[in-house]
Amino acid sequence: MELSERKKQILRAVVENYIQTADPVGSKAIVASSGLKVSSATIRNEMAELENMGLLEQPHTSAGRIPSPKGYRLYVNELMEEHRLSMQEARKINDALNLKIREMDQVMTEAGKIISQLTKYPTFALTKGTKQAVITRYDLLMVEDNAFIAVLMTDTQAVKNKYFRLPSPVSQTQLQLLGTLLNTSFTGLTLAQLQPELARVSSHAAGEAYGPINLVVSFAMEVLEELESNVVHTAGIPTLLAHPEYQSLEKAEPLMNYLSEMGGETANLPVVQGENVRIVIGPENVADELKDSSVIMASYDIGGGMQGVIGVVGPTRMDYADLAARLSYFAEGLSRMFGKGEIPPPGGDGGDEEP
């Protein structure tokens, strides 16, 4: 869609004023903020044309206009300037990353909480990938004569442990032999491969020996099933109520229920493909509950063919440039943390100094 430079300036001013105030934007506000040397009457005529083009809407009998989803999309694609994080913003994100959380589901939970605190919007976090997870190592730790802890490590950097109590005592030597067997026969196998291997080993193992093997391998299958379920972690859902668009319970409740019940259901979530940050505006969302909201997502590499996605959900009146910059920076930090075991330097790479 071709717009004159003046129409672009007016549309940008409407979007950015509405993001800040949540009130319909009138011609006087445009004159004050856009720098255009034209009369209010000229601005009103241009706004009427933008409305006819489907880029602005006039709510009820208000004299002002608000952006339409189509207007937001044009703004994001063509008019939005890249937002650079300040040193203070970058430092806050880096401080969070410095926690060096390593267990995958804990990362997903904590990443969502941190992003919600930084953005003041609800967040979601999930992992997805083309590769099935496998167990890479088993460690067995003696606790008592008839009890031990199994520690499992996966190729997605998840570490899980479980306490087992046996009906009869087991020696340290027996436990070491069990650990050797597990690391020899049950590593590098997918969830689908573990059950047949367990059946094969059971045909050769003595009755007493099979019991602990079955316990640990069954736990390994539970771990892999959980990792492959693509569970969505959400945080900050009550923050919706702080925004004018959701102060009506009738408007807020369906979205809050949708976010609360996401669980492992990712089918209706937008997907980030071939891009680091994706913005989905209003009606572009598949889920009906998101039709009046926008979703901003950023992806990061976990390694081993796995990708993580973090996102925020809020009204279409969001500061897309600022939120995209925060999510992108946070995702880049997570990629470095998982890929190389490092994070950005404390000041951030290229953040602007505070004035």
Contents of the next structure:
2 protein chains.
Amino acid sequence: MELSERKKQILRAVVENYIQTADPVGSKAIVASSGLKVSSATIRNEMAELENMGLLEQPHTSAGRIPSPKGYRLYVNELMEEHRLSMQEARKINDALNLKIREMDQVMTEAGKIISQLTKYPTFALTKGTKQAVITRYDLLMVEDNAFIAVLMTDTQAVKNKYFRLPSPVSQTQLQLLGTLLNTSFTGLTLAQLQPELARVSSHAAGEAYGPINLVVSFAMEVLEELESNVVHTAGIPTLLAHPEYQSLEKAEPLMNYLSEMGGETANLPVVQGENVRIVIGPENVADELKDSSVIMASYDIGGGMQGVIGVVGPTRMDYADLAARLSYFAEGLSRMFGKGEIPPPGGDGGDEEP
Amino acid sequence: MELSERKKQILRAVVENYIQTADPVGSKAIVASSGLKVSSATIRNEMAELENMGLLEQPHTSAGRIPSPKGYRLYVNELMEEHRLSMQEARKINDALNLKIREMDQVMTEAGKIISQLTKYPTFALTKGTKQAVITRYDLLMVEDNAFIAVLMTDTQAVKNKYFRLPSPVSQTQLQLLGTLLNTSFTGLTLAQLQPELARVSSHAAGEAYGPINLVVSFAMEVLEELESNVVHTAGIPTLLAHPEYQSLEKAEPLMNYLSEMGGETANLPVVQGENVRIVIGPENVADELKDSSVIMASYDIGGGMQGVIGVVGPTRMDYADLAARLSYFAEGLSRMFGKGEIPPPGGDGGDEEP
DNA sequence: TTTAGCACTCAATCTCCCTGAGTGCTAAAC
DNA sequence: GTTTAGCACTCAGGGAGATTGAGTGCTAAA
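Just the form predicted alone so far, so send over the form predicted together with the DNA.
Up next: the whole complex, starting with the chain shown before.
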């Protein structure tokens, strides 16, 4: 099913026209915009054939044509030109990346907000562990004689802490002993391995030490659980309403609810690794709520076996080229940022390293 | 301007009818629902007077009456009955409070989500410091010879950490020295006081030590800044669309955008301390976007001079009694939770304290 | 002071009609 | 065989009445 050059030009013209105007594209408009030296009648004949092939469709008999999902797919795969970001776009994104960020979680949330502001579409962001995380180190800091702070480090470079208050006082030496025990017996273990190990050790351990151990190991398990669970952050959901395809509430509400409830849940999105940018068009989506919408997402490396995914959701009539370019640029920026292990210099405010 | 008993009954009937049906309330409906032994004509006369007083209004001549903001205000102040939560409502909230939570920030976010699910209204949540926080303690944990973790504690019991990588190796003793310096010179200072102190110390300190000090103190400043900034978390924004007053996009969109953009920004809401539940009706709101909506919020104590506020936003026709009851119950639960300093027992899974 | 009765008002809804953009088809031209 | 001009046809969108019905205000009697 190879398309003639002219059919390709017409398809491209329909897609690009429709992306801009959101109105069905008529034969005359094609003549005007495509630069083809034929009459509108010829275009009509060609469009009729494109419709038979399932690449275009008509909302009703006397309207122009709009691209079908299949048409979008062909456009994205073969016809779309690589988009370049303008300098100022790129600068905007660079500026956005130079924010004060500390925790992975915050990065996700912030990144989503920025992308949403930039694109005027709702975004979602999530992290995906490619392997199971383990705790590499425990530090216990005495606060008062019945309170301490546990600081945990994982092999993914995450550091988490928690404040513990105990029912009875503990001495500094007891705490040190506890720390040694934790570091020897409870490091390098996955979430699933921690529970049985806790049971094993508790049978040996002195009765007194067991309480605090249980507390800290439970905390360790929570931390690992959190790292492994793909919590989804969403942002900018109301931006949907600015787009004509979501002007009617019946269309907008289910999708908005879907996005809103997606937040916090484990991701159910078909995130494929390896690819940089991935475009899922209309009915290609698994979720019913997304059947009339498209999703564009980019993944980036966080290091330590973690991968981040950030994407935008919008009508099938999105500017795929533009969005794909922005997302992949942003994702590259994030990869770079995490790759360096440190945040790029904030620019101003004195040097960090020289006296 | 004292109202007759009958007028009060009529006003109450209008408000409560309208809260349920969202339709203007006619004189016959009042006769049916209020139990008053008079005819609809009498009610009409009374309602005309209530309208003159500014307590009721008519969307158009031939419609029933709806409460004016002033009418709602009177209802809330004088006529509203204290609402009791049903046992299962209370249990739901209690269950919701028994979640795994670690960081204040997470508590806010989670609490918002829960309330939104419970009430079907959008929620916002924020914390408010009643005084300026200070760092009480620094701990530096060596990771590798050119990397360490700084753990900071504040007087509000918050513990924050950050992983630092250095351009050149540091010895354990250097790190200890650094820790001592930090703990002696940079504790007990407010955000504003840290900057000049950093300048003062840096002139004395050995050149080598300055780099890491600068890093850690900058981090401390970020932490304090974050604690003092009232970041607002929002949840459940799309639930707005389920309510008849936001069926038209022109009404819904500005409010949704307002709420969405409020997230992350410093709060601009008139949060008054001391009161438990606060109700702001329609035009009483300062923000233009809220002039047609009402806000119900409850505050709770977090301890350490921090106060949390959680609220819902909805049409002026909200069930004030019901929502106020739920919010205040929830807020009490949170206060209790923070007051204990520990999370209530998760129920199951073995005891924490006994061997 | 209350009630019954009646004329009046007005949002909401429906129907009908018109308009215009755009199509498909046919027959002629290239 | 391909392209073009011409024409009849279709149909969403929008505006102009017409209809409905809930609810009111007012008046006169109880």
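Everything quoted here is computed from the prediction, not taken from an experiment. Positions refer to the first chain, counted from 1. Throughout, rigid core stands for the largest set of C-alpha atoms superposing within 1.5 Å between the two forms.
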Legend entry - Flag for T156, CA shift 2 Å or larger between these two forms after aligning core: yes
Legend entry - Displaced residue check between these two forms: L181, CA, 2 Å or over, core reference: yes
Legend entry - Cα displacement of Y121 between these two forms reaching 2 Å, rigid core superposed: no
